[in-house]
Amino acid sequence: MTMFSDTHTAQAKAILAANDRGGYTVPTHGLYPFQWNWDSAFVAMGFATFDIDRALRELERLAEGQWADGMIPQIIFHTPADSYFPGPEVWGTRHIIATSGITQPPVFASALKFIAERADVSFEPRIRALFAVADRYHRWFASARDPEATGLVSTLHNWETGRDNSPEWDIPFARVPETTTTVIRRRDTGHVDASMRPTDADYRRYIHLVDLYRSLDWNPAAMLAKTPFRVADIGTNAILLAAEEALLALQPRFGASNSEADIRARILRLSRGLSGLWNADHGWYLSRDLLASAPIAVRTSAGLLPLLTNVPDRAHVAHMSGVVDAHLDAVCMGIASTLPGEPGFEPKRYWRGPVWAIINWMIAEGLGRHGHPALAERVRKSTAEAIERRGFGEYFDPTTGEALGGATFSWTAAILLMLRDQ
């Protein structure tokens, strides 16, 4: 079992506490000054480890921001900051609180059975109320992300797979052009070095999607008939089935008694989906072009994200577990967000091949699940140690171990409590 010292504990919680702004805790000063969805879902389970009040907090402001469709927003702008692009005035989505107009990975839910499974029954009505936000998000990606009920949600900007300039999207992304009718004003490269962050090129295009789709007034869809850019994103897939598991579990002692058969139907729905995407001449899970209709044949971290699930079977399950255990023989830590050989590896270049706690974290909760828990806990200590020796960095190259992004990053720091709780 991986052990902690009290140090890093201690280190850990006060990042927390030096990033929360009020009852939502900011990825890190300056660079993220708002509150992101999935950033705050891992927050809540850190913070669920010491904190089971202030965890719920965190999920109830998400909330906040939740449109009357269902929709979770990728960012709530709960106060004006100047350090971040592009800002509330460029979304104009002209919510109570402002948001963004997309969403992300939706881990919600699975957080929420994170903190449940540790809160006494004082908790129970506000985990109520939460577990109702989880289940009308989930319709929201069944309706407005998958209307025609085909078993994967789509994908409308890199923003909302997480992962922003993986490799993955090179090739649907070219589809989008580089004309803006915003201005871009890039903050981020004045917090980080520009070779540790998304390209110009990259970001014309993504203000370009934010115009287009601010033009159709956010309306999914005009959104999904308009884009140039629609993917079946393997991590959001895959989370959003995990999400689906976890919301099930919970339905019994949370949920409405009308929701069993819907959360279910759902369940099965992306079952069929994200089996779809295993590719046998890869061994691995790919994301999809859903405009080309055609896989995209780059092997990330996030192909092994389906292990969360039911979904794998046994023979895949031991094909990507030998893998995962050779290329752990062959980087510093943890599993390269882009595997090194694969088409765009660069290991210091954001989602492009550095490691991200998140996704080590979600795959060895995957491996312990589909029976490999020696694996998981390798997984596991490569992340702790990494994190011990260099720092609560966003992300790691893993070519030498080295933290990179960001610094005194909340979700590397609420990665580390979790391990610590297990």
Second form
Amino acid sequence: MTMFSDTHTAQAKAILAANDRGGYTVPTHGLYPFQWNWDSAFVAMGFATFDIDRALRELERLAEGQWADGMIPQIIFHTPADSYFPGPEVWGTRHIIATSGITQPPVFASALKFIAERADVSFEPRIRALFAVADRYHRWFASARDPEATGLVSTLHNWETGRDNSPEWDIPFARVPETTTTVIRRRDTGHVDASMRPTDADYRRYIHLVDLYRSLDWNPAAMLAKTPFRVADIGTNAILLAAEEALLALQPRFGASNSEADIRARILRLSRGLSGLWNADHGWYLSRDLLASAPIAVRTSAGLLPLLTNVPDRAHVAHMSGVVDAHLDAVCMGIASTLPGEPGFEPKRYWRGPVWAIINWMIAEGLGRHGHPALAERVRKSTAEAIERRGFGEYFDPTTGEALGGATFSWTAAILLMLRDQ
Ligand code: GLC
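Okay, that one was the form predicted on its own. Can I see the form predicted in complex with ligand GLC too?
Once more the chain from above appears, this time first in line as the rest of the complex follows.
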């Protein structure tokens, strides 16, 4: 490691320390003042490169938000703050700590495995407790989001995908009315230039769904029955299957003895569902609009996340790695969230083109797992170098490498620590 990167890892640790609010880490100061589900899972892995106790604490604080039915919400509002919309009063949920009413991609168990691989025996009881949290979370996905055992879990809000305004959601959203019963007071555009954020019309549709689900008291069956927005998100389904595989690996040491058969059954089911999302015409894994029973024909970086699992076969991997190789020649850094040339590509607008360090990291893991170490290394190197050169932005313009969105972002700092730790 050079002196140069030592300085950057020190900066990354300083960002995590500055965003620490007492055992949990906010994504960034100002724009996102609470604990976010998948942000915290990546942050926990970042901490695990130098502080196992703090890494586990991050997941323990996230687990405080877990609902009685097993769901881990997208946002845990540990302490009130007026700088974010929609706040707890808009969600109107019942958990003892205020939370939002939807979830996010379940990176939790994969983060737990990452930590456990670096932890000594003194941490075993805490890892055991967190294993049980993850197992309940995964059971919730199976029962609440795939009650008919199709093998694909449903996502009922674009915020659940973590890729808020991806062009994938344009068509399913056309079905969602723009009417709301809530007064919209956007706070994000006070922190970040509006040209980089979702539009006002997008926002009204996001809140329309929140209003509807709140009126159904967040009952999973009622939400599934009444929703005008129901997709099988390629990202969530791939990340969930990878998390189930992580849980299975942890099970002999940390899980209840009767949990193994259930995990195996869920893995089988999800593998079947995920393999059905391969689209031969596009040569890519695609999300699916479940209400229209149609694939969503936009190639995104999330379409590479099945590489985190055993599902892709050799031919699919060969095809995807060829596209990644050519893509890396054309852009400055990693993989664009929406591939350039796809409908809806915009290089600066959030999930419609910008590169996100967390996605790059997962893709690199997946390429490594499927026998492409050199390509994985190119993704890692371009990501680490962009962060070191351009700063710890929320995301990056794939055409210029410019850091965009919120600054001093926790998960970008965490990813740099993970990349420099390898
Ligand atoms: C945005 C992102 C989401 C992230 C959150 C906090 O909503 O789209 O993925 O979890 O911000 O950083």
